[in-house]
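Presented as structure tokens, the chain that follows is alone, the form predicted on its own.
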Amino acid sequence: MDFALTEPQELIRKEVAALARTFSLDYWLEKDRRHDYPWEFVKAFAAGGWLGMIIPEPYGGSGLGVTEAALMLGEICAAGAGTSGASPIHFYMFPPMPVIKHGSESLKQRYLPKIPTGEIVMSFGVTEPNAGTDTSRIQTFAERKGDRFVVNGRKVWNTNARQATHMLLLARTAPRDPAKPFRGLTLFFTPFDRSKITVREIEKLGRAAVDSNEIFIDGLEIPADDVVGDVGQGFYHLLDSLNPERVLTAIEAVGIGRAALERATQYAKERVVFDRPIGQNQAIAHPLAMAWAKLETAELMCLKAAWLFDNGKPCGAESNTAKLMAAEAGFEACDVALQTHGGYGYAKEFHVERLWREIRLYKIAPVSQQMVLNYLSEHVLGLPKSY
């Protein structure tokens, strides 16, 4: 197996890093303080042609893979943008994937060319307050009426809803059958009609610049042409994009950890206490070195999972493991960075506090560490299902 980076992939990493670092840490601190969406950042990536990375070339994109998308998101986070910078770009990589793989030619022609230009801003509606991690129990229902579906229900943790022009939406189109609980779910990619959707923003721990919301859907009409793939098979179409999402969030966690580690390492060299740099003390140096080693190891699993996916090979175990280990490594690196700064780590001006808050998300989303361990226990080790 050879998943070493190619010369073009190394160039992507270098160019994205350079662009992302034109936005200072103070820029991201101010966005966080003001709860202000980073439009300047998104437009800069649109102008550079980065938003269409995974969109096939016939629809105006670059036609690249998960590996390239992961490299981009990892460098965005390593530049100090954190989730505030990664999430807006992430939504040009993940929600379009089911459309690319399962959408009709009409659906692709109508929507995909508008993604690389940034004309479309996407949100993702799957999670519901009463269903939790059991997606088979979502209650949002789409009733077929002639050539359209009428949708009623609600979703929670809908990112980008305040900015979105379109939404990837999973809804029931048939009652839940306990024998086949994931049948009867249909995936839609459709305009975000604000006359039928009420948005309520959720106040949260981190990523204040990018909105998370509960949405209430009342009589939303969706043309049948906006169905992604086959009616009733939406959950299975969505599954094809879940492994890439795990890889992308994993590499983001690695990048955030690296940004915090960069800050802490520099501080450890410059901060003098008891007439010596604090980095000369093993109690400071060793935790930083261990954080680096764990981030490097997690990135290798991310790249392995991405390589497997891009080469059409099974990658469930690797994608889940990448998410598990990267979330742990990223959080540990941010925690060590904060501890290295001591009391100053608690101050916003040193920037590690923001990264520490934002990295915590990756231990619960897009899938919890416990659910990953459930998957590995059952599907890798062959143990009985535990939930």
Given for the second form:
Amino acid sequence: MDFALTEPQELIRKEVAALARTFSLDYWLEKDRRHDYPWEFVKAFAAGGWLGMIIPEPYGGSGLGVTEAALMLGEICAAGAGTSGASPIHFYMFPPMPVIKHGSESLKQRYLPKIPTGEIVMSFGVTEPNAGTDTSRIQTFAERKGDRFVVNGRKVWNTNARQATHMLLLARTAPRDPAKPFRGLTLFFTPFDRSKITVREIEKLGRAAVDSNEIFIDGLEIPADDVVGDVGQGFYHLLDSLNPERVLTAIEAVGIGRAALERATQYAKERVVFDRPIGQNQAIAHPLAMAWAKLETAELMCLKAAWLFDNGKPCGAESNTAKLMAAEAGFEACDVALQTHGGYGYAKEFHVERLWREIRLYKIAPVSQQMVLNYLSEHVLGLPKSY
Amino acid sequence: MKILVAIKQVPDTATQVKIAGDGRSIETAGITWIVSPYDEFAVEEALRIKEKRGQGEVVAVTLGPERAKEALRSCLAMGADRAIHVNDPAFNDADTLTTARALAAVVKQEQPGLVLVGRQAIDDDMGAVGGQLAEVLGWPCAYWIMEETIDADGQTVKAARQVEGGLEVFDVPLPAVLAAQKGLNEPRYPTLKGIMGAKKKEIKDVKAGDLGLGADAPQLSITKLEALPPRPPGRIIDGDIATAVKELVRSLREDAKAI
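One more: the block was the form predicted on its own; return the form predicted in complex with the partner chain.
Below, the chain from earlier opens the complete complex, with every other chain and molecule after it.
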């Protein structure tokens, strides 16, 4: 067994940390206040070639895996960028995965080279208001008309839809068959045609810089060439994206927890009350030490799941567990960090407040803690399905 | 033009330095190592010269233990073409002159048109190796360089050196040693492709014997390191402003001898 990172992996970690830290905490505070998309940050990462991390080399990327993407996103978050910085970048990591694995050569050649350069801005269109986690019940329908599909429906929680140039979209192409509910779904990677899609932003608790939206699709025409993989097999192709999504969001939660812990530890060393730094009190120190230990443990599971995925091994249990434990550990770290700051933790200028709001997302997205426990109960422990 | 950049691996600027048990060195456990920041200016300038001239080669060289390879790898990730690692226990106690002699031996083998260094390493702040290297080679040398322009045929470099209140400009015949000051440029961050490409580039390990050098005893050795004495506490002068100011002036003049 070898836990060592390779030399390039070490360098990736170090250089991403250095680049991400050129964007100050005040930069992110201001982006959050003004609901302003962090284009400067995305462009800096595009210029360094980082957006092409998982795109294969023939299409202009670096052909690396989920492990390297995880190291990058973890460092982006640990630098204090939080989910405001990680979300715009992680859309270059897992949505292209089904295209890379199942896309036709034509699809790959048309789209993949535009990903490393940042020319393509992606949105992910899977979740629907009337289906939630029950993906087989989505209603958005793509009707075949000659060499194209015409799509009507509605999606919710589309991150990035205000900026997106393209969308990975899951739609029904055949009515739901209760015997085979996951058949008849098709995956498309297609331009985000604003003449046929209406975007309504959802105001939310955190990450104001990066929009989340509800979208209404009315007669969107998609050429048959933009189908990813096989018609009717979209859900199965999408699975290649979902485990990486769990792993990458999990390590983001670890990174955000680390950013908060770094602030809190610094504060606990400097803040003197009753003639001693507050960090000398075990009531302050122990929760911080516990937060550190839980973040380290969660990161181990993230990297194990990433390693399994990159080596072509099943990783459902590990990816879900990583997301479960990282969301808990990250939240606990941010909460303890806020508590350590006392009243100042509640003030925006100490930055932990923003991280605390952002971290809450990870207990819900990309899949709720409860659905992870359902997965583990049913698929790992073999308990009867409860729903 | 071939450019050789001599760099040093040093503890990260945020390191809390602790003196080791022997009282003559620092505790290295847990230290994050980086390329000394002034050396990064030198690497960046070498890459810019190569890019501007449209041809050439940038070779990074260091003298240091095995871990110093990471620093060379960072230079390769930035864009240096290859690296040379003077890696021999014989140099464990090398002082600046021994280091300069070893680097001079590398320079003689490589025959670059220009050597760039940082104006000092940020660990021991000696600021001596570049000058000693030039002296051993018998080359001209300019320190604290803020700007440089090499003429088209690579015969001379116009180097602007930082002095109090302005720049002092020299025409330096090449080959020469230039030592970079902060402000010379803004070093680039390695790109992902740079990092992935770096592992395919050569780092040549060189021993003292390969350079025709023996194990000379260093002329300089560290006998003892001491931590800085703790800062004396500040003093608040009470009283009304007129009296307090008088007391402040008296104290600055008589106690602190600052005015």
